[in-house]
Amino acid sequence: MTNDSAIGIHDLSFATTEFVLPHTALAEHNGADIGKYHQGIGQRSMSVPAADEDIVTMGAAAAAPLIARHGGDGIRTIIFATESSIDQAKSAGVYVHSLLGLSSATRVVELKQACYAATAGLQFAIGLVRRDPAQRVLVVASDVSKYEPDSPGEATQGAAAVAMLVGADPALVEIEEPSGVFTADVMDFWRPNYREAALVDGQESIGAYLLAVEGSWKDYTEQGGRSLDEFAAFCYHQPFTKMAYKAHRHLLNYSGHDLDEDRVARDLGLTTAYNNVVGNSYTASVYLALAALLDQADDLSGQAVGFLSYGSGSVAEAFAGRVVPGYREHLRTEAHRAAIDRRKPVDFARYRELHAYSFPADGGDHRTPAQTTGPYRLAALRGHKRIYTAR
């Protein structure tokens, strides 16, 4: 299950938005008991984008610390994973490449498959590094989760970006072979080109997720993967944190294990800390879970972590990573907590105002209100072109 040359996640950083809506404000608006959110779906607050931030500004903010620490040399590929694409033709990664000032000798591409695409990006990056171990690949997962006001999905919104530097002899997590993969054509969640907000069938989506857990894990074991008892923790895609718990219980049951709630808490407990205050970050979600785990665990050196990445529609992948001894020296725990703590709380009226904000489609000159304090901002739309600036 290991190779002569280990390849995996060498560094990891995340960014989120300027604003945050506590679920207490949502409960007050809905006249709902706060337990519906805190216990029912396991969410406490959700990141809300400002008018002048989007997947590009978050992606660049997540990636900048990686470039600051390691430099841009050796990065010949940027893979940008998102389902909140800002353009039907141009990769959001090209804007990030520009904002970070990286070499023109770089290939840049955008990947899409609902919440799964960052895992495809990670696996594709590993293939490129195996071909040329001197290269490093920048994988950026950035998304804004947006649903119709007063819809069941509204409480699960969120926004974040995770950037990963993938290379040989990684400092954080060595990604192992094999992978278990699964695809089924399911209409559980989708967003037609003419809509800003996704369409979702909640019950269908839960069923599709659980089916994909079974299918990807079955393939993983058939490919010769680790046994369930070998893992110290599991990072799941978290559309809401309680979904990860539901999925893990399903996996234990499917694999013939007794349902032990202490075991479930041990396997997942540390992975939900960022998601439950950020909300659903789509492609970034499973790697936000990894960041939360690494930042909080006592010491996972040499231990196996399971990954179960799911994207509606639907595609899933189950695989394992081995945490590299000495990884704690390379973590960004303080910066990650600062990214969460710096968000300014908004009231319900202000959140709805931000939620409703969108650019006119007339190609005119439209400046965005300067609401953010981060390193990058979406400054304007001019002649149908998005204008980004660095502070």
Ligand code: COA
Given for the second form:
Amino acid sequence: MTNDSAIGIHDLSFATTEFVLPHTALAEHNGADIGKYHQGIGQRSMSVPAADEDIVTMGAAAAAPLIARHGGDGIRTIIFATESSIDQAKSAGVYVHSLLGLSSATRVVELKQACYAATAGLQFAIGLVRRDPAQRVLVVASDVSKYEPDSPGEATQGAAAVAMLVGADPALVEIEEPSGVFTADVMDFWRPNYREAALVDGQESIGAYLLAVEGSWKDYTEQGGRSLDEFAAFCYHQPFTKMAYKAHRHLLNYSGHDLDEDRVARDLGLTTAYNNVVGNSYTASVYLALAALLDQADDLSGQAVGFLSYGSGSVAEAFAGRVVPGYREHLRTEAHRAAIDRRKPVDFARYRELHAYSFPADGGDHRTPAQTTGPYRLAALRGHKRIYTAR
Ligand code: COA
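Other form of same protein, the form predicted in complex with the named molecule, not the form predicted on its own:
To see the whole picture, the full complex is given below, headed by that same chain.
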């Protein structure tokens, strides 16, 4: 390997929760026409965590198959991106590092900027690999999206983790150099430290997202990025999958293209399949879109994929990846489908019970109800410490 090697995503794996709530159950509860969910926002179901699942258990479950396939050698950095953090000081990545049994010669850090932080993690990882192409960086994006019951946001919850191994000569997607970046101080979505559920102004958030699409694309173009017509597909952050359609139509219009619905369907159609049934997974969402695309598309070898990563507040980044010839041999399509299919449907009452369950905040010792059948669980809170176990 040399210093000018291609760098990008060498492997990618995702995990989601034990339970799932179909949107039909939500519609039955609140009297909404199911068309509002299925077509209006583009969601069919949402992943619901068990009481003993959180960003650490999902993150470790997503990353474990990468370590099983490649070993931990060469991983000297773990970057954990989340906006549903479990501790104000300690990185969730340190728990994942421990559960995976990785070398003590590792630096671990947690990153936050709403749904955008995994992209920052990916770019920082590329910088580290550029400095030493022998190293690999484990980037984990893991989130639980939680809104107030009976709020408009309730329909756009979800949870999942994506783990990516970033390195030189990647097997899946080379990340190209020019990036378009954009920041604007807006209050479209936020979660003060004293709240478990996020606060969101849905319409403000749609507008802020579209503004960030323009801003990041403008900068991407000014940095010498590809033209819109060169891309085979676009992976957008998908707080609800319809948002990708709104964003892409906006981008076509902004960049002077005619609104061609066949083209929009071709550019986005395969990227929504996982987010459509998982729901909003915040930092993981744009990379779940990539997983869905790679898992379903006819051979994309050598083709360019666009990424538009948005995080409320707001920061966005537009960049491109080139799909590496031979990538299909390295996909985890069956495991990804199994992660979705293994979820157990819950009825509305059970979902609300799980939603209302919050980790004890009284400072006492508590065991967590044993609910998950996943590989890792949050077993207890003891002496103010979260106790995780591996199966
Ligand atoms: N059939 C088909 N479509 C229907 C419908 C029906 N019966 N009823 C409504 N719709 C459509 C609406 O026209 C609308 O589509 P449009 O936006 O293209 O016009 C869509 O369904 C949603 O309806 P709306 O009345 O806007 O829903 P809402 O007030 O419940 O809000 C969200 C929807 C997405 C704004 C809300 O769920 C939310 O705020 N979610 C959080 C988003 C988030 O996380 N943002 C931060 C990160 S980016």
